[in-house]
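Listed next as structure tokens is one chain, alone, in the form predicted alone.
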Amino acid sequence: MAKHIGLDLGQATVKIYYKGKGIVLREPTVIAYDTVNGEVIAAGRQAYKMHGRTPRGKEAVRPLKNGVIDSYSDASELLLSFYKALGVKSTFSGPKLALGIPWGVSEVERNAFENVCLEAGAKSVTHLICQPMAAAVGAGINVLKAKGNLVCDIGGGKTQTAVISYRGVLHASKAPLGGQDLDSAIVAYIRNTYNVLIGDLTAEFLKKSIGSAHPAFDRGSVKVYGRDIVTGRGAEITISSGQVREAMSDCLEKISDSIRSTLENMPPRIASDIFEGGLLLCGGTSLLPGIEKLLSDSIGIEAKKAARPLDCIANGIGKIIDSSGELTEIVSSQEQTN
């Protein structure tokens, strides 16, 4: 019998939910290969460690960009390696799969997601689930009730904000900005301020170790190393929490603008529900200290993190495939309308 799994194929992280068992895999969405013969040499965590550090003839890449498939072959090889690691793919059979896809994708992008999963060895794709809907289900929202809920998933390459009520997405918006754009902004800030070039992994370290979204959350300073653009020599610089916050400020403002645009277009009849319930944040970037206060001040309603923001989409997909009743039917009805 084919195993049933749920897949959250994120730009930063892949999560796989095993029916009845929960999330069984969390790995970076990175694959490394030999550029000469095309052989895959690492996937997931091992490939992530190689990102930006590969010698000539080797390359580590992220198969997704702005939340959609950027390299079909790399995405397929990455998933195949994970299927094999979990033991859900054999010579003669593959898993049944439920997949979360971004809100508002084109038909071509939707087909690319489905075909990548099938090419990697899935037996069938049973559901294509709108990610904001999956995030709401995974965060514990009762999507069957006629009550408005505002959910924002800030992932690695995109921000999706949706108003969800009584079985569907009433309105949503998407911005091509996420955690990896914050990393790129930090790289650019240090280059422009110090003439020092750092890598994406160092920028991510700065974001996670001392980064914050609001001045009330100062987290000190750290030393990092890079290459002086002028001399070509190694350089050591000390970066403060305030500088990291300044570097990220433009991206964070654009994320706020995206959320505001959703609020401005929400149906008036559910405004009271939204202002009472507030904004629920999911996704890895929602872990940035101070982001709730920044967004609360910016949009005028309370923002709060989900209990397990990193896992909301994967857990939502899992609840859907574990369900055999109304929830599965309702989510299935959304596949043609998101």
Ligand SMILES: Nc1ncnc2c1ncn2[C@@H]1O[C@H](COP(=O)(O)OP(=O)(O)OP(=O)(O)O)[C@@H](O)[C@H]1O
Second form
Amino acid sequence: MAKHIGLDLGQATVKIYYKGKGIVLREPTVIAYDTVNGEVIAAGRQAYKMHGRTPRGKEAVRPLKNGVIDSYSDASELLLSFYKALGVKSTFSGPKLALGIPWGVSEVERNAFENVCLEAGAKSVTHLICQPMAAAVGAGINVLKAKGNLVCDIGGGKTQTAVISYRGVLHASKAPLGGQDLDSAIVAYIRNTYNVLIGDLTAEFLKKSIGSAHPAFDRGSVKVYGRDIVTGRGAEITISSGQVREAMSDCLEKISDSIRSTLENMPPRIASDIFEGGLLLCGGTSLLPGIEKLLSDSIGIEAKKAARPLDCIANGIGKIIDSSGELTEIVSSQEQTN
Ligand SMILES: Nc1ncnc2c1ncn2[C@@H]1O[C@H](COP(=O)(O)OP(=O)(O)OP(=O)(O)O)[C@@H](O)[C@H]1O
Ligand SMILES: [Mg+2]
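Return the structure block for the form predicted in complex with the ligand; the form predicted alone was the one displayed.
And the full complex, kicking off with our chain again.
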């Protein structure tokens, strides 16, 4: 019998939920090739380590950009590697799949998500689930209740904010900004301040190890290595938590603006629920220390992190495929509203 899995194909991380078992795979959305013969040499974590530092003849690429599929063939090769690693794809059959779809994508982009999974060998796509709804379910919100909830998923390449009430997304928005834009802002800051070029992975390391969104969360300093743009030689620099925060500040402000504009346009009848319930944050970027405080101050509504924010969407898809009742129904109501 075909295995049933739930897939959250994110721009930074792929998460796979195995029906009845929970999340069985969390891997970077990166694939690496031998450029001479075109063969896949690594997928996920191994390929991520090569990103930006591949030797001649090898190339590591990210198949998603701006929250949608950028390279169909790279995305499909990556998924095929994961299906194989999980043992859910044999010569004769592939997995049945429930798939999270970002909010507000065009029909073409939505079809690309679906087709890429089929192309990689999935037997069928059983559910297309709007990601903010999956995030709410995964974060433990009872979406079958007639109460308004505000959820914001800040991922690697996008921020999705949604007001969810009684099985449906009442109102939502998406901004093409996430953790990878914070990384790029750190690269630009260090280049402009020190004339030193660092790679994306070093920037991500800085963000995760000493980055914060609010001055109340100072996290010391670390040494990193890059290349001096003027001399071409290796350079060692010490970067402080405050500098990382300064580098990220414009991008964080834009993320908070996008959440605020969703609130400004929300249906007034739901406002009291939202003020009472606050803003629930999920997605990997919500792990940035101080982001709740920054957002609470900026939008005037208390923001709090979901438990295991990186896993909310995959867990929500999983809960939907594990349940056989009402929760499954919300999937079809989503397709109408998105
Ligand atoms: N501790 C942390 N502090 C700050 N950022 C973090 C932390 N852990 C992970 N991240 C960031 O979270 C992002 C990945 O989050 P997530 O997996 O939710 O994104 P995604 O689903 O792949 O992207 P998208 O939803 O935009 O397609 C990355 O940019 C990563 O650097
Ligand atoms: Mg995501």
